[in-house]
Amino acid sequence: MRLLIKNGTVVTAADQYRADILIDKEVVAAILRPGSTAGADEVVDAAGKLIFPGAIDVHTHFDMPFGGTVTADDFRSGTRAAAAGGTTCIIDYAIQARGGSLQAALDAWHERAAGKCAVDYGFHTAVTDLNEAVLAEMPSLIEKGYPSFKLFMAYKGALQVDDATLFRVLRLAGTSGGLVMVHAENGDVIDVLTREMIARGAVEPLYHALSRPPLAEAEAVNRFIALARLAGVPGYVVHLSDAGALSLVAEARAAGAPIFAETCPQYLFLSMDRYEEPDFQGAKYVMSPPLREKGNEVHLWRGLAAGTLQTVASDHCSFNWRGQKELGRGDFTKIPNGAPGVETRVKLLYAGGVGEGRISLQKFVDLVSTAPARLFGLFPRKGTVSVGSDADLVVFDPEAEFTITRAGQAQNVDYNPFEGFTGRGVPEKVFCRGKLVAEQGRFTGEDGHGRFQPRTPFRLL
């Protein structure tokens, strides 16, 4: 079926122009002058609307075991929520089991996702238990379409790796076309502080944040940058939350080091005072790194505008407040870490960024779509509007008003951390490879439409 989207304003990371877009066989077949008479089976009138490439969320956790429970969103509900919010491709994390292989982790996550995804998807591989066999797997995984590897510098005794492991993975991945990503917090310091707080009865959600101070993040970011530079390879910091850590990334990039970083909407719109909400409601915001003091977000917005931060991902890791977050009543270490956000990321960044004059329209598209596609081996198949690229398109109404509520969400979780937030700019129609998967914030697609996306090796562009 040939679909024509007409009379809209196309926005890419580099350009903005009026055009009609013809879709055929899941790809953009032609970009035509407005008012074209191209034959089509269906026509969508996008007058007054923006058309930009489908958003790509490179940091989600669906159907993930954590702390004795499993995330509230699996690949079915999670990718439905992604579609409703304007995201047409996600990259999740396949986490290596202790003593297991990386391929076994990928096999397990493929099984979790099979037949459920409403939008396209891929996987990073999380390395938690390094040995020679695991190192030997990495080049072949890169060739198979899994060019990114995550390591944790925190969660001591569970996921945390030592510096030798991190350095070895950096050297091998970086010279084989891989990109190493890190959760950057000093897990040893956090472990000491956590034990001290629990011992003195400081067990409320606020103490989760106080046990993970900004300097613990900045130190780990500094150490990761040093190791990547010693290895002579690129590196990527996930969910950067702190102004001090941001300044270290800026300094490294100014010196020519290929260091990249993402932040998340929660660090742009929420602050540490949320942990003091009564009746254990503060547990809703327990995540790692934690929310920071009010005013920290100003530096992150500046980092986005300046290009110090390359992407905005959701780090969607949803746990219900009732029955899951409540596991930590009386002990903050038992609160499952994470919050939902895949559904609200795009409109929050547009409203708070473009709408408030903090970033340009082109920068917005770059942050949510183009830069993720370039960094993670999906460009130009995804992340742009060009002839031959996948017809992943968002028809976006920049004037439509929204109010975020739990009741109106597709995410399978009993709260929304951005409850009550208002703004302008919503995805009106969302197409994944030419198929309408969401309209007016409601999922309209099919489970299983999403297709696994092998990715190309990392290269500096």
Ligand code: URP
The other form holds:
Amino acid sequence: MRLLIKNGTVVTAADQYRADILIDKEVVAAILRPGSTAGADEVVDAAGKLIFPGAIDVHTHFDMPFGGTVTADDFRSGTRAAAAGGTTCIIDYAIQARGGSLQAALDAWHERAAGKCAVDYGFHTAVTDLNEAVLAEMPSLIEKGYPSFKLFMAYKGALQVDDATLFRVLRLAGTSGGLVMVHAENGDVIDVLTREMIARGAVEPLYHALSRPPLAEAEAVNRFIALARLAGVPGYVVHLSDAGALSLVAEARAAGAPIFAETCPQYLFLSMDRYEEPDFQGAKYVMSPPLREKGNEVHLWRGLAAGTLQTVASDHCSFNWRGQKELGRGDFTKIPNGAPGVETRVKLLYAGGVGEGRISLQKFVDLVSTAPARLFGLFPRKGTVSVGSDADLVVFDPEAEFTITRAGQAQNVDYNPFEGFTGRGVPEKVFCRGKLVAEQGRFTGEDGHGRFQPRTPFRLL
Ligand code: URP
Ligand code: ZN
Ligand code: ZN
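Next up, the form predicted together with N-(aminocarbonyl)-beta-alanine (URP) in place of the form predicted alone?
Full assembly next; the chain just shown is listed first.
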């Protein structure tokens, strides 16, 4: 089956040009002069539309047990929502159980995803309990297509690791073709502050944010950068939220250290005042790191434009407000951390970034697709539009208007943190390896179409 997408403007991280794209089976077979005649079984007219590579979300949590409950989205609803929003590949986290192996974690997460995914997927491995056997697993996992490892510097008593663990993983993984990612917040300090707040009756959602101040993030980012430099390896900071932490990344990069960082739409569009919404509505925004003071986001936007931040991921981790977030009424520590966003990431970044003149079209494509593909071993199979690449393509209408609502979403959760946000720029048609998986923001694909994507070891591209 050959499909021709005609008359569109192809946008990559490097350029933009008018072309027709011929898809044969699952890959881009040819990029042709506009108007050329190619024998195709089906033609899509993309006049007036942009065509960019399918977006890649390198930070999701589907079907994840966390905070005494399980995320509202599983791999079925989560990847349907990804497709609806223009994302054709996600990378989720397989989390090591205490005493378990990394392979056992990957097996468990493969089981959760098998047969359910509407778009392609991969896994990072989260290391929570290090020992010699776990260290010994890492080189072979890198070779098998799992080149990224995540460690948590926060969530004391649950997922948090100490500096020795972090350093040992950095040194071994980083010299074997792995990339170490961290959740950077000082979990010990947060634990002290949290206990003090609860003891004095400061239990509302706002105190979640106050117990996790910006300096707790900056300190951890500083320590992580130092440990990565001591080990002489690259490092990646997930969901960076704070301007102070950002300047530490900028400083390290200026000194030539291969430090990379991601931010998320919630830190670009929402601020800390949300925690004060009445009737426990503030719990919807309880995530870690927390939302920051208004004005902080200006620095993050500049960091995106300047290249200090390389990726924008969603950190999609959805919990229903009713019955799940509500677990923390009367004690903010019991509110499961996280918020949905896999469906809205692309349109928010386009509207708020390109639409508002904060980033170029090429930078937008780089942030949502190309840089994630390069950093996480998917490039050039994914992350660009070129002959031989997977036909993961978004036909994007830059003029179409959107309003984000809970009622209109594919995400299986009872609220949307961006409710009422409006803008221009909507994925009109989304193809994942040549298959139409979404149209006009609605999922039209098939559960199980998504395929596991083994990834290549990390290298600087
Ligand atoms: O609050 C968040 N971010 N929940 C998801 C888990 C994590 O820390 O990434
Ligand atoms: Zn995290
Ligand atoms: Zn996360």
